[in-house]
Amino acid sequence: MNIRIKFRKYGAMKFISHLDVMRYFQKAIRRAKIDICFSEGFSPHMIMSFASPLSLGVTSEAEYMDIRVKNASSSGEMRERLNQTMAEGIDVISVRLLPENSKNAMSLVAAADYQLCFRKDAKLADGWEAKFLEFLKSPEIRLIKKTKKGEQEVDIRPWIYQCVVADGIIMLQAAAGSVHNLKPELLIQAFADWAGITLEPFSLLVHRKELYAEIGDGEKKVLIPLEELGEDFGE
């Protein structure tokens, strides 16, 4: 059985690295007595993968982990058993059964929703929202992006799918995943450079709202939350 688990990460847990979150769930799965499958070979490990590593200091209500289990009675029971082992800062939201031939979440991620705001003690000058909307009208937004192969100049404008600003909060939908990936921090820094604004260190608060897969072909392509690719079972 292929299972997709959706969880949220908040509070002090935002300072826990992705590697430590992996170790955290390995222990939680053992404590919850989930009948997870292991790889074969000299060094067996739990068959599990995460959709998209979350940057340190970022909170989220839409993190995804795929696991393979030998058996499970129901979505509700597995969710409850996992949540009984959770420390404050991580909650399991849903447990969904995936089709047998489904791709893992990591390979499917195509976009993400973010909520961005500035700390109260690092607010920008009045009128920044109008400047930000003007900035988004630019036909190109070019910046230097660090990759595994070194630094590369890229145009990130095509990676911004939707963006709304209201009451000091930016709601952003942007490309995410292995093909194109726009970190909100890069966008805000590009805006600050364009507007001549000096940002205080750690002034931006980033909260991930959802992760999407892209399905369909050509003009029929649509974004669908990773959670909706599975279904509740045994309820």
Contents of the next structure:
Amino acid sequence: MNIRIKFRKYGAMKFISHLDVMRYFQKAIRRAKIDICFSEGFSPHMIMSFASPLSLGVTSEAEYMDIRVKNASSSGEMRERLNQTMAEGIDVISVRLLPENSKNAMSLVAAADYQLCFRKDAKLADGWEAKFLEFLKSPEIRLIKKTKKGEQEVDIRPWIYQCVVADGIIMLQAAAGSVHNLKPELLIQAFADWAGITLEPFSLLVHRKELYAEIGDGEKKVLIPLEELGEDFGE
Amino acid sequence: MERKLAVKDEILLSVQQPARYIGGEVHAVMKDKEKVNVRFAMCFPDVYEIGMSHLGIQILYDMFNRREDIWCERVYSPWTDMDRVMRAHQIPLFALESQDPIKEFDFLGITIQYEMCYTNILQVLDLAQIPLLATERTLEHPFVIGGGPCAYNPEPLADYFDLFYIGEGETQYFALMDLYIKWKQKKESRETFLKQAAQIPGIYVPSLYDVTYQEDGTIASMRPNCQEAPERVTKQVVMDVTDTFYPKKPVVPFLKATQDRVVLEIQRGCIRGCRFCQAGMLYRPTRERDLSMLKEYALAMLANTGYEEISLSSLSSSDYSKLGELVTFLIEECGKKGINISLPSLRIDAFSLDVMGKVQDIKKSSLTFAPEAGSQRLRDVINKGLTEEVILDGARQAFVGGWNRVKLYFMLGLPTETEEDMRQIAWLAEKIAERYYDVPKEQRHGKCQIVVSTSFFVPKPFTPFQWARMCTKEEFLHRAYVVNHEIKEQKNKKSIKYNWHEADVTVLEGILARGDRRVGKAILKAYEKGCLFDSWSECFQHQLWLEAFEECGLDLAFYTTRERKEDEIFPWDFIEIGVSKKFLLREWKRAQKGEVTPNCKSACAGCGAAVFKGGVCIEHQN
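Since the one above is the form predicted alone, can you give the form predicted together with its partner chain too?
Next comes the full complex, and the chain you just saw is listed first.
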């Protein structure tokens, strides 16, 4: 059985790196006595993969992890067992059974929703929202992106799918995953450079709200939250 | 309600591994501070990943927190990056669980596991904004109490601690806490509490003792300066190691700790009596835990933590009488759950090779031998009951079984060592390599790889070598040179790799290990000059330490290269560990004659530990 688990990461847990979150779940799955499948070989490891790593300092209400299990009675029971052994700052929100042969979450991720704001003691000068909207009107936003191969100039404007700002909060939907990935920090830095604003270090608070798969036919983009590709089971 | 962190987000994001400072791990204990009588901060003065690997703190953390009226929390040394930020922003050092400042606690307990953490102890006090000198603390400050192996010579740290706990923590801590609760209600002076505490067995209050010195610098006397303090402080031991405290739910760190596994302590103490080994004397008598208890705890700890590995812990696992049964049980239970078993400190023989073949990937693992000395003569001097025949036979069996990597551990600078002894280290490695190439080619797995590592010998208190002269840095390095040169002369030199330890840090360790109260000033001076994390080679600043000793007018040779007279009063003589000074002296003399002493199970050598009336002293009395 292929299972997709959606969880929240908040509070002090935002200081736990992606690698440590993976190690955390390996232990949590043993504690919760989930009947997980292991790979073959002399040192078997759990069949487990994560949709998209979250940067240190970022909170989220939509993290996804796929696991393969031999047995599970129901979504509710598995969620309950996991939540009983979670540390404060991680809650399991949903446990869904995936159809046979479905792709894993990592390869499906196409977009993400973010909520962005500035730290209370590092707010930008009044009127920044209007400037930000003006910035978004640019037909292209070119910047230098560091990749494994070196630096590359890219236009990130097409990767911004939706973006609104109100009451000091930016709601952003942007490309995510292995094809194109727009880190919100990069967008805000580009804005600051454009507007001549100096950002204080770590002043942007990033919160991920959802991760989507793309299920359109290639002509029109259709996004659906990753959890909706699976179903509750055994209820 | 979410826990509020002591340090702001932007600071945590600017340091390495912020998870070191946030607490909140699985099985970390939260309590309401208003509902407890005692707040105890338990500290391991090194970085989080090291400190979290320490079993002793996990045992005491669990023990204290079983009591509703005590809340025990943890604190570790902030790494240098965090240290700088905390000083710049005046952030007081805080406990991980509540994130409250340590200075608001009732006790700060510091485990002192090795000498090279002494400046870190001062860092912890300093960052906590607690006066470094015990004499300058007031009712506003916590009591600072030290424990662990280095507390068996507490004198270099005497100025900085209010109390020391000598022995195993499971025994007298509750008595101390009860005394504290009563004292707190009466609102009496700090001195009153300390004088009462000094009457609890195992508690040493350094301020209640005066030391006088002879003209030659050795101790003339060490006496209590009040009625309340006992002449001698007796080590406390748990005599029933089965029906006692042990955590079923140890705290599981988010970060990968050095010890990233369940640790099952199977016994305390060691029957072997190696003459250089401090632990082997301090933790006598050897006491085994009951097999059924170990089985129960192994399963419970694995289930509660989710670790994928379990490690047996003891000074010499092969001497545990039910090892076979325990290992068979673990292989059965762990095999089906994909859990690894790690078996350190095993003697290499047919049994252990069989077991290791079952629990680990032979291709990836290596065999470890610790002959400690190259020649049989010197092994007899140190009472290491391991013969060349046993080593070579173990190696041969291992090579036939498919292993091709061997690690060998030795010490250089042992008493009576000659150049011949040093060269024999190389010869032993060569003989092992030859054993490998004796195995028919079709049964071998490529080349063999022998790694020879030498550390430099440091004489430790409460060992037969406590009287011994320690080498100078130059003598140590010369010894390493001799070994290195001789290895290069061997036929199979390409299969032998040689590593040696740094000498500067060893000399310093020697000074602190057998130091007296006067050494304390130099520790403070070194700390003020910027010494910190001295056990980390990237942080160790030898020159600053030399300056500190010089400025304090201390003669390094007095503490290191001087051979002590038989009747010298040592700074640690006031501590009673069961093993008598008379026995240690007898062993020192036997060592010089190369006479071996049988282990505790073969024949009682009358060391004195029988005074505790238990363990191997009773079980193996014929």
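Residue numbers count along the first chain shown, from 1. C-alpha atoms forming the largest set that superposes within 1.5 Å between two forms make up the rigid core. Shifts are known only where both forms have a C-alpha. Please read these numbers as outputs of a predicted model, since none were measured by experiment.
- Once you line up the core between the two forms, the Cα of Lys221 ends up 2 Å or more from where it was.
- Listed in sequence order, the runs of at least 3 residues with C-alpha movement of 2 Å or more between the two forms, after fitting the core, amount to a single one: 218 to 221.
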